[in-house]
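Next up is one chain by itself, shown in structure tokens, the form predicted on its own.
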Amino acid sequence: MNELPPGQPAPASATPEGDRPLTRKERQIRKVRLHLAMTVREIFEEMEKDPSRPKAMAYFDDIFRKFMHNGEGVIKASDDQKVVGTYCVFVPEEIIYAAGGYPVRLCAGAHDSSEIGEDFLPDVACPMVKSEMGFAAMPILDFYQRCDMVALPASCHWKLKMGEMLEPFDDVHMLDVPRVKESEKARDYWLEEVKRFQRRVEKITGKRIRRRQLRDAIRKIQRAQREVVRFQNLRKTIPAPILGRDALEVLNAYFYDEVEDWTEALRALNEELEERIANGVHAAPPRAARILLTGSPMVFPNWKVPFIIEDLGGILAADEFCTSQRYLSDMVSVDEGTMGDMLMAIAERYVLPCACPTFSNTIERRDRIARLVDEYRIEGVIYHVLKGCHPFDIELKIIEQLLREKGVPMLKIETDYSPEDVEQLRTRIEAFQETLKGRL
């Protein structure tokens, strides 16, 4: 039998040992690895058709290309470094870094792994949670298997029940996120949850977090956030210096990369974008319809909607997802350098400014969307709802009313990770963008 290139998934018909028939689990693993590799290859084949892409994007491309090879090398954790998987935006990464650990966000966007997840969840469950369960249950991607612990905030009912289902596969630490964050009692409770997480991370890593380590971790992430602010300000330029799907890739890459390496790569990209703007180089025509994406988050490789928007001549000018533009938007604000003050500041950073619809009061979300519409000169909003993602679906009418008052058209799309509805989505998005052209 001919040998395959290193990391290349074997054909589904191959057997691991001689002629022994593959088990159902082995067939599933091979199928998902093969299909994931094909999906990633198709994404980059499409991206490579654009010769004007910023050269600095190569760094971020390299991270996601490794998904074609079972995810080996995606994360840079050393052999003796503890890896903490995170399943939501509410996990305090500063604490993980301060203890010498390596955080990796495990939000997933693969259709085939979501099919495996249906062995644990009903078919009406959130596609992201199903995809996450599929990767956790089977050895498909390397970095899922390397986690010494996973942190799972109970940010929605699907995530709450997912904690129980993960226990046979991972050491799970649940974080109880308060629903009414404005009350003093809720803030105190969340602070205690953050401290409980600190103790658990210290136990896993075997390292006590000191004041200096926590301060350095806060500053490390703040440097990344400052580059993100610079990046987002550059994206406000018309015509756009970078495509929105490339911006989505940059921000998704933060999930996996070492924070200082990622910050340096983004700094290099920002410098290139500044040169492009100065030289009049742009990624979209000046009159391209400027679209804002909001609603249920999008995660690699489920980028079908951004690709459709920009293939049809629009520009994804901004998004309001916790997996990209909102992920690093709020900094820890420390008044004093004591441990207590820093932990309080960390707790507040992860909850108080958060615009997730899981909270009872969503005024921050409405304000954030209104601000994005104004700052990025948005001409149309696409409200993306994953099937089974109830918090975002419930909030639709509130956001629709806000946009109506601002005179901004909105299109709701409901989808999952399946590629089967791509043409239907294309038809609806094309019609929506045509109406925007008539308004320009």
Second form
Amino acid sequence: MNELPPGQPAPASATPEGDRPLTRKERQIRKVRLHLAMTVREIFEEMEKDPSRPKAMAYFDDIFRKFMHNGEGVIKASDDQKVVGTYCVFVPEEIIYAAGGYPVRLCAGAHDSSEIGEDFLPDVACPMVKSEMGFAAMPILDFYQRCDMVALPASCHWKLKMGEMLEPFDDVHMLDVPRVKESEKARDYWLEEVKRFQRRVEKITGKRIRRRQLRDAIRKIQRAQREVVRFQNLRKTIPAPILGRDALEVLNAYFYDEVEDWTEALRALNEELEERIANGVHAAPPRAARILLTGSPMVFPNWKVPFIIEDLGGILAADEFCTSQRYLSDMVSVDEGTMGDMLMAIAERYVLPCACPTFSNTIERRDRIARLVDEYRIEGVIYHVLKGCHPFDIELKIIEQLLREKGVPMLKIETDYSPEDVEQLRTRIEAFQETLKGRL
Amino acid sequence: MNIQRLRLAVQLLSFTVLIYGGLFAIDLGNRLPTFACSYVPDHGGGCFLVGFQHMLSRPLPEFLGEQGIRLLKALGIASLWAIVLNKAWCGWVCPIGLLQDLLTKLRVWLSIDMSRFSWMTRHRYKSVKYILLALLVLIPLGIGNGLISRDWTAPYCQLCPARPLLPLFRGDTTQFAINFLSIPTMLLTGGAIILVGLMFTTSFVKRRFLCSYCPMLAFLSLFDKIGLFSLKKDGDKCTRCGNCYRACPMEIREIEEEKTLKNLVTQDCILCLRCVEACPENMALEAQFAGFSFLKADAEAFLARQDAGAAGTGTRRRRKKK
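Switching forms now, from the form predicted on its own to the form predicted together with its partner chain, please provide the structure.
Then the entire complex follows, led off by the chain already shown.
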């Protein structure tokens, strides 16, 4: 591990000390970089304490360790490759890959950058949008600055208005996601939006997308999903062969990594996990309470809740986050393979089965959670709401009702990215997991 | 197992048997509920509608006697066939269905995108096939009872696109003509030629255009509930991703929307099973024959199929450079 001494600013923005005092902005950048590096180091120090961690995790660790060094090398785009930043789960990556671009998902989870974001957004805004704003506005992580364009779906209200705020820093392309997705016209409209996005990406990269490139891009992502299906099936084994926080890391790494490299790394991990299962090696004891996390997404380095759950002897058996499992579970089905067929397949894959709470109905999400509870033999559900994340808060009652019917206890936690409430969360989660043990 | 390839093989085999079967002493009888045209010389099997229309063209009192028994027998045999294979007659046997599927392959090969009717249009025309089925019974009865001119005899054979088209495969061009005997024959046989033309042209735009209006489909749909083939859906497993609807040549929206109905052999279903192959959710869709499950939706199998080339007619996998 080649670690940069904390506090040393990156050469690009370094000012000769003593020449002139650092401006407020430079001080802020320095502070955030330092804090981020510390947070990342703490996370990995904690992870290294686990002696039974799969060896194949090293590949994914490397990606996130680079967050300590201004995120240089996190994305693998070559110098002449155009980088397209994406937010949420609605931006068709297939199109970016087909046009020769490099997609990187910018949804962020850093507490310090969310403090910068407060300059742009009201206090009640969710920490994720604040954090994203912070990274976009200040040169903290390299790949936020490398984006040649940013695709922002108008999903929740924060994201809807974020486009204009991002404009001084990025070339923003807004995608209008229909809210009542069942109607015929909504589908047609969304397909047109995807085509508009396609034209924009083609313009940025200067490459026309042909049938073959699009099919190849789809196939690349389908292959990644094939490994995800295998990975998720392995995670269903009891006792769990891998900790949930490690699984979260694997799936989070997909944001930044090149899809084929990521697929290979996951294949290696899957093989290791199969071996572990065969040899009876497991990451958590067989009686560990199996927890499902749902609600507002968790992005690196906001992993405090998974850490608490697993420190307390539970196992994060599955999650329902748009930044993790759910992002990779719906699949494009190429039927006829004509250009129109593939574009329609791509458009529909990103919206129709999507369980995002910004859509009018909750059916998809309800059924998905019910399936996860059954398939992963979930004993308790933790419903995570980020302060200011209204869509997930609104759906709470419906999900609560569903889980009551299924007889699965649920705990709602409301938090943000700050580490201050960790002890309070620990107490609540501990009490919740105790009650689960009592039920066995 | 690639069901679409198997289906194509079965379709080609059925086509050969129905059109050329007579040369190999195959005779499946003249009571098949599919467009196996009886005008094809030495056919291996014939459509039951020919005889059915002639038997119906009788004065009503005759049905109380021997004529009624003959009619019931014909209808009974056709119904038995319909129960055994129900909609598989359309998706796996019908020669007109095969021709449309082949033209669709040509369209895809030419990179022409498919298009679909709007949901409203599609819904509006759903009843056409049942109206045609009702007329199929009423017109011959009218002829038999002196209400309609004899020129309308076997109107559906005169109108059927299979009659001019299928004998061509045996080199018989005599049917490919308009009968100028009278105005009704001119209208009907002219209509048949127009339908052949429509079949060729619409195949470059839509999939299985003619099938939605086919009175035979309407007849077979009467056996949806008791047919041995069934298509089951587990709504709890469905994410409503729409893959099945996109794959469906008959544009059946229920396959995607329905969350509670268990049997999804709906009135327009032709049991091509493309929906099951397009479904990425484990066990969400399942095809059964007489209660025995022979095809299930499966995520891994789905992805393997997609990797090998699109499920139906799509682009093949490129050879990997090494």
